[in-house]
Amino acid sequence: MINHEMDMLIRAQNGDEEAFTSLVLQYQNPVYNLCYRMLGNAQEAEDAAQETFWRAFQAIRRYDRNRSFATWLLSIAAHYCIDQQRKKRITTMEIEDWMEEVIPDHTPEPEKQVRENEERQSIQSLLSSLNPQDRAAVILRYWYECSEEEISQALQLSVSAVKSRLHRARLRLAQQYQSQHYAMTERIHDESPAF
């Protein structure tokens, strides 16, 4: 952890609200992005991010400085989103090799942008098919590159449970991905030419 961040953490733990605000500014995008991936809705993600920071502010004095602050904060966000999904009975999802193919390229080509938007929507749809804890594990692993140990701490699971969840989620995502693309290929073949 860089010295500036540690300084902000110490100050925040001692009641300095400006220091905590500095931490919020530093982590607002990763927290919002995790919430959006978990919930699939911009407004709900914004509300969840705000709730995450409120909960972190309330618990900052109990934060263990030997632990990664980012992992601690993302675990608060993940748990809140899981709770929200349980309340709504929403399911969740995600894939491994496919992730590398859909990293956005910021070249301003309209066709490429349309294709990337479709891919993002497809990923969100796939993520939505996973249960909340599997979704959280996948997001933490592939979007935030957390280790299995960090995920186990964040989700309060054993490392073997994390491995099992990731394996099961990857299989499910791969099956869903294949069935989506099979259906799309069939639809294209069934369309008649416009002559």
The other form holds:
Amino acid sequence: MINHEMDMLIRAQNGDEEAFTSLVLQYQNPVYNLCYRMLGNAQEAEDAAQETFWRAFQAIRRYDRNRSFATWLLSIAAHYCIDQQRKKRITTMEIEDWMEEVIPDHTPEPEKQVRENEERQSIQSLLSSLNPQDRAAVILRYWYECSEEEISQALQLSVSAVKSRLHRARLRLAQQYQSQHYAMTERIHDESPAF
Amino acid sequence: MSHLPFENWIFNRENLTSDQIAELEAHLKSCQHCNRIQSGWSEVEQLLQKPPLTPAPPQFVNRFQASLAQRKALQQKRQIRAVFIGLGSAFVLLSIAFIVRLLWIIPPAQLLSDMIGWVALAPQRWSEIQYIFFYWAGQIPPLALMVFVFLLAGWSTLLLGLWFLTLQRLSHLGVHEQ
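Having seen the form predicted alone, the form predicted together with its partner chain:
Up next: the whole complex, starting with the chain shown before.
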């Protein structure tokens, strides 16, 4: 670890808020990016990143300096986002159930909207097909180049569990990409003029 | 058809031996399932080669500083409230226990008459206490009285200061987890 960063960490652990703010400045982008990739929404990602730093501020005295600070922070962010995803899934399911019961579907051309979204958010839509923990493992692996050991520390899983989650996620991403690609090709065929 | 270990090999090509790569290629020619996974993964892998890092929005740190001050103030307020509620509850519980114990020893009618008697005699008792105090104050040399008052005030101030310090420390406990 760089001496300056270690100095900031020691000062932050002794209650220096300025030192902690400089750590926020340094790590804002990786933490925000992880939250954005996990949640897929800019506002929710900012809220999650702010919450991550607040939790880190509260727990900074318990941080073990022998561990990587980045991994520790990303671990807090990943756990928070996984919890948010679980809560959101429950709420969304409840709202969807309620809407199915009371509100008729009047969405004009839903297929067109779906197609536009598909074109704009290829990575994000692929990521959203994964369950929160698998998604966190993929993000840590490919965006942050974390080793399987580091991912296991961040997500509090065994290394074999991380391997299995990464395998499952890669398989799911490959299948998802194929099915999206296949669906798009089918649509292009269907919409092309007859010769 | 079994797709193992070929499914695993597709995702770990960099760790395969040349024989395993040849075996995988042969399998891919005959297996449509694995072939689809292979082509899907190669596309996804390209997307994941250099995934873009989304930067934090502008003024993120300023907003963090502002929210930090707010959250700290809110948490300290909650902590102080919790301390006072705790102390108040303890006082109420002790009072209830004391009353119950008192009613257990003395019959309620006698307790009521004793209390009325005590209240009725309170002004007389107060004047007696005042008389005793001023009598003894007149007996003690003025310098000794001044020292006594000074010591009493000093100890009271010290104890009050310690009490406030303890409350303040308790109110900060929630902000930093120990």
